[in-house]
Every structure is written in structure tokens, then in C-alpha cells.
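First, one chain by itself: the form predicted alone, in C-alpha cells.
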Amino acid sequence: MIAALALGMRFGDKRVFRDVSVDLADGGFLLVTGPNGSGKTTLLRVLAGLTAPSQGEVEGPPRHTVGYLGHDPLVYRELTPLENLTLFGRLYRVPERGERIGMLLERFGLWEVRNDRVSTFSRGMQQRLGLCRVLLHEPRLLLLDEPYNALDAAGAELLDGVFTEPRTWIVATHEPRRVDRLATDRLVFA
């Protein structure tokens, strides 16, 4: 599904990581852990194709089959959840997007606020919408950076349910106990 060989990343004189290799099979679950500033986010951005590595190579699935959720949910705050997901659904050419959007909003507890501006949402509600956005086009590979960030207990349970879906996962988290049982591979940054 995705393979990376001898990845290295530098920002000027600062080395973020070096000689990181990943070989994750279809349906695998890579758990990435480590302290703040260790390179987890940068690695996920490289694997998602959003940042070019300073060294090494990445081979992965076509970009339109990848979903990425970073620290920011990457939704437009002046739009409503319905408007956001309609926009992203058009960009990804999601078939029957109205039905898919409705299902995701209902699943993540956002149906009742589908016409409210995202700028009025709590950080946890924005995270739920970000999860809807990343799942909308039913990607084969999902890269999630601190996905439990700002979620309450109910939101965390919803996310736990998402992880049972048959996909390929790369998850960076400070809460590895939540997903450790699912991990087929682990990468620990020092």
C-alpha cells in the first residue's frame, strides 16, 4: 500500500529525522508515537505527499485515494458543515454526495447543526467535521495526526468505531493505548 525508504527531513540546519523506512501492507495499521517535536507530524505530511522529504523516496497509492487529517481540521470556518462537505465532495467527485454527506453528519452528531457556521463550533465539533471531511471520499489510506485531539468521550468512541473499518491506517497519537490493539506496525520517535 505505502512504502518509504530511508526518509530524512531537514529544515535548514535542523534535522527532524533520518533513515526512516515504512512498509505498510494494504489493510495495515501503523502506530506512530513519540514526544512533541520528534517528527511525527512531519512524517505524516511526507507520507501523505504534502511535503517532499529531504532524502529518500515514498511510494504510495494515488493521491485521490488518500485522506489526511492534521492538527487543524482543514474546514472553512465561515461555511456550514453542509457547505464544507458539499465543496469537498465536488472536489473529490464523490458520487451520491448528498446521501454520503448526510450519513457522515448524522454519524458524527452534526446533523442538527448542519446549517450553522463552523466558526460557532467548539474545537471538538470542528474535529468531528474534520473527520467527516477526511472520510467523505472513502479513501483507501488514512493518515491521522492526533485524531483524538479535542474530542469528548462520545467523539472518541465514534473515532474508535471508525478504526474498525477495513482501510490502511497511519496514526500519530499521544494516546497509543486507544489504538495499540489495532496496530500491525509501530514506529517510535525518540
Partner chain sequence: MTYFSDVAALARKDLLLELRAKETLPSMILFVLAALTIFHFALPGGTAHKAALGLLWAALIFTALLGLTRAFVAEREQGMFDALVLAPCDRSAIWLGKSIAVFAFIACAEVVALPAFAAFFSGIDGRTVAAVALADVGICTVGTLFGAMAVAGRARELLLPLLFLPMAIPIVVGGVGGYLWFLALYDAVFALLAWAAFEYVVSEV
Second form
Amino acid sequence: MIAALALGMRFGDKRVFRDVSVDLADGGFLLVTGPNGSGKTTLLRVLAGLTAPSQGEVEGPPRHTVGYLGHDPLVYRELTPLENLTLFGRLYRVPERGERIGMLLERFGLWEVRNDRVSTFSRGMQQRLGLCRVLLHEPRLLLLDEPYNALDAAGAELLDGVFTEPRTWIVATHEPRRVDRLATDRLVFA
Amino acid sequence: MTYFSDVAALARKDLLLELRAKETLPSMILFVLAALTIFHFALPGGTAHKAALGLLWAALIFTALLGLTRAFVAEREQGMFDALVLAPCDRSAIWLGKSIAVFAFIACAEVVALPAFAAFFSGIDGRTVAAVALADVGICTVGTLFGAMAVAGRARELLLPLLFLPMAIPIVVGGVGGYLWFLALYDAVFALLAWAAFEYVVSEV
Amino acid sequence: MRRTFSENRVAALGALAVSLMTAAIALIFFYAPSDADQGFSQRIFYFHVPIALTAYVCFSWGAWKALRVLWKRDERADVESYVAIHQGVVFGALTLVTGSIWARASWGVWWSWGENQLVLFLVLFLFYCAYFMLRFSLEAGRARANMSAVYALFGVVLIPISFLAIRLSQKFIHPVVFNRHGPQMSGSQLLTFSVSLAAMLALFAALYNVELAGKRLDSHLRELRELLT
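The form predicted alone done, now the form predicted together with its partner chain:
Now the full complex is given, and it begins with the chain already shown.
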């Protein structure tokens, strides 16, 4: 699904990581762990194709089959959930957009607030909306950066349910207990 | 055709954001009116129409700059460049959508500024209006590209005027002189270049 | 092996630049005839115009390397483009200074808006100084290389557009009063001019290679330091 050989990353004089290789099969689950600031986020950005690595190359699937959720939920704060998802649904050419959006909002408990501005949401609700956005176009490969952040118990359970879907996952977290048993591949950053 | 529906969706998003926030356009209108008022006091009495017209162009460029500085604020503050760059649409559609939105803001500000200029100083002919419209195209296309560059840097708001103003000098020449063909040439050359270059500005890979 | 070759090239270019410059200065001061109208001070023409032409060469070379950054993803081209534009700004500043001195000597003013090339260099100077501001505000990496390259390409297109604009502006700002170049250059003038131009180009090539060697040494050093840690 996604492969990278001997990736290295450097910001100016500061080295973030080097010699990181990834070879994840279809349906695999790559768990990236390590303390804060160890380079997990940078690796995910490199694998998602947002940042060019200093060394090595990434061979991943085409853009429309990838979903990426970073530290920010990547939604416009002054738009409503419905407007945000409609915009990305158009850009990703999601078929039967309205139904799919409705279903996702329902599932993540955001249907009632679909016409409220995102800026009025709590951090946890924004994270739920971020999950809706990233699942909207049924990506085959998902890259999630600290996805449990800010989620309450119910939100975390919803996310547990998401991980049972048959997709390929790359998840970075500093607190891996919750997804440890799902992992087929591991990368540990020091 | 999907290209243009992407462009329309992106431009509509920007217009919607402005409709909610009501920040950029009112600031631009107030700015241009204040600038014209200052020019009244800066110009000696009985100044020729030509001198006032020159100052109008200065006011329009700086007003546009104000709008361009705000153009990518939503994208910058919420990391939305990542989301847009990852979307499977052509990256130049992001540039075109934003350029159209900025054009709309600048045109709205000018709908106020030009009559105000006519009332404060002297009348404007059709040629000037045409020149302003052509100049807006150049300002939006180049300014949007440079705006995307400026927000990536540390200096941000400070950087855009430095990048953009040398590019605006030919626009002022074409506008003040009323050389419509020159403005059209400028638009064609730089819009094409900006369209081709935007991908490299927002995407690393 | 490659290093000694590159060192030799820098040394050879340096020697070439020095000897051509010596020849050019000798020709300018002792061989070229004094101008009938402007007298001795006209000789600054042999510095001013070759420096200006060299600056154009620098900016064009920088844009060519910028194109290679975007097109071929050539990582070395980023530094090469930067160094060429850096040299271009140095030559551009010299163009402004020599032009200003010439204006003072000929017309008693430090600045003349009537001189197209001088005004163009002012615009280019402003534009390319912003290039450095852009570069310094970004972290080193692919994004900076791409954005610098895009800006450098805009610069090389801005040159003819600005030139045209400045020509147009003369029609409504004020008519062209001065025509510096006057009649065709005589044989001795042409020789002096050509040697001076060759000297400036050699100087650019030498400075370009020296600065580039320095930058490369820097990055080698950084890589070595990294290997040690």
C-alpha cells in the first residue's frame, strides 16, 4: 500500500530522524510511537505527501484514496460542519454526497449541530468533525496523528469502532495502549 | 469541467467566510475612503486632474494589498493549506478560486472608491474604469500567488508588500497612462505564470 | 579529484578576471578616446553598461537554475540560483551607483528618472531585495527552494515588462531629453567596451564559483558534523 526506504528528515541543522523505512501491506496497521517531539508528526506528514523528506522517497497510493488527520482537525472554523463536509465532498468528488455526509454526522453525534459554526465547538467536537472529514471520501489509506486527542470516552469508543473498518492505517500516538492489539507493524521513535 | 466546479466551490467558500466574518471588505472600503480623504489634504488646492488620478492608483494598489494580506488568513490559522493540498483537485484551482474571491472584494471596494473619487476630486472616464478592471485581474492573480508565499514565511504580513509592490509598478504605469493593451499583456503573462507556478508554492512533493 | 578540479577552476577564473580587469582599466583610462560632449567623465560608460549587462546575465542565470529546481527537481540548482541572484544584486547595486555618479558628472544631479536603464535597475533592485527577505523568512527545505525559484522566474519576466512600462511612462511623465549613447561606437570604443564586458563577466563567473564553493563546503561540513554525532 505504502512504501518508503531509508527516509531522513532534517530542518536546517537539526536532524529529526534518519533511516526510517516503511513497507505497509494492504489492510495493515502501522503504529508509530514515541515521546512528544520525537518526529512522529513529521513522519506522518512525509508519508502523507505534505512534506518532502530530506532523504529517500515515498511511494504511496494516489491522493484521492488517502485521508490525513493532523493535530488540527483541518476544517474551516467559521463554516458549519455541513458546509465544511460539502466543500470537501465536492473536492473529493464523493458520490451521493448528501447521504454520506448525513450518515457520518449522525454516527459521530454531530447531526444536531450541523448548522452551527465550528468555532463554537469544543475541541473534542472539532476532533469528531475532523474524523468525519477524513472518512468522507472512503480512503483506503488513513494517516492519523494522535487521533484520541481531546476525545471524551464516547468519542474514543466511536474511534475504536472506526479502526475495525477494513482499511490501511498509520497511527501516531504517544499513548499506544488503546490500539496496541491492532498493530501489524510498529515504529518506535526515541 | 470538474476543474471549474472545484474553482467555484473554493471561491464560494471564501465569499461565505467573508460574509460570516465581515472583516476584509469593510476594512478595505474604510481604508480607501480614508486614503482619499488624506489625499485631499496632501494635494495643494487646484491640483490638476492628472495628479489626483495618480494618487487614486496609489490608493487602489494599497487597498488591494490590504485585501491580499487577509486572503489566506483562514488557511494559515487553521492549517487548511494541508487539507486543500491533499485534496485530489488540481492545485491551480485553489489559486484560481482564491483569485476570484479576492477580485470580488477588490471590485466591491472600488465600486465605493471610484464614485467617491469622482465626488471628491474629478470625474472618471470609461477608460479609467476599464483600466481599473484590467489592473484588478493582474493584482489578484499575482497577489494571490505571492500571498500564498508570504503566509508560509515568518515575516508574513510584512513580506507581502515587499514581494508585491515592485510587481505593481507596471500596473500603475499602465493605469495612470491608460494603456489598456499593456495592462492586458501584463494580465496574460503573469496570470499564466502564476497559474503554472502555484502548485510549486503550496506543494513540496 | 573533483575538489582539486573545482579549486583549479576557481583559481583560473580568478586569474582571468584579474587580468581582464587590468586590461579593461588600462584601455578605459589610456586608450579609449575622450567623448566630444561629456569629456573624461564619459569613460564611466565602460564600467556602467558592462556591469548592467552582467547583472542581467546573473538574473537570467539565476532564473535558468530556478527553472531547473522546479522542472528537474535539481537540489543543487537551488543554491546555484541563489548565488547567481546574490551576485546579480551586487552588480545591480553597482549599476545604480555608477549610473548615479555618471548622472552627477554629466548633468549635475544624482538621480535621473529620464534614464530608462537606471529606473529599471531601481525596480529590479527592490524586487530582488524582496527575494532575500522571502528566503530568510522560510526554513531551508523543498518549500523554500520552490518558492525562491518561482519568485526568481517572476523576476526574469518582470525585466522586459518593467522595461516596457518605463518606456511608456516617459511619454506621460516627461519626454526623453538625454540620449547617452549618441552615434555608433568607434572601433577603439568598441574594443574597450568589449574587453570591459568580458572582464565583468569573468568577474561574475569567478565570484559565482567562489561563493558556490563556500556554500558547498558549508553543507559538506554540516553533513560531516552530523555523521560524527
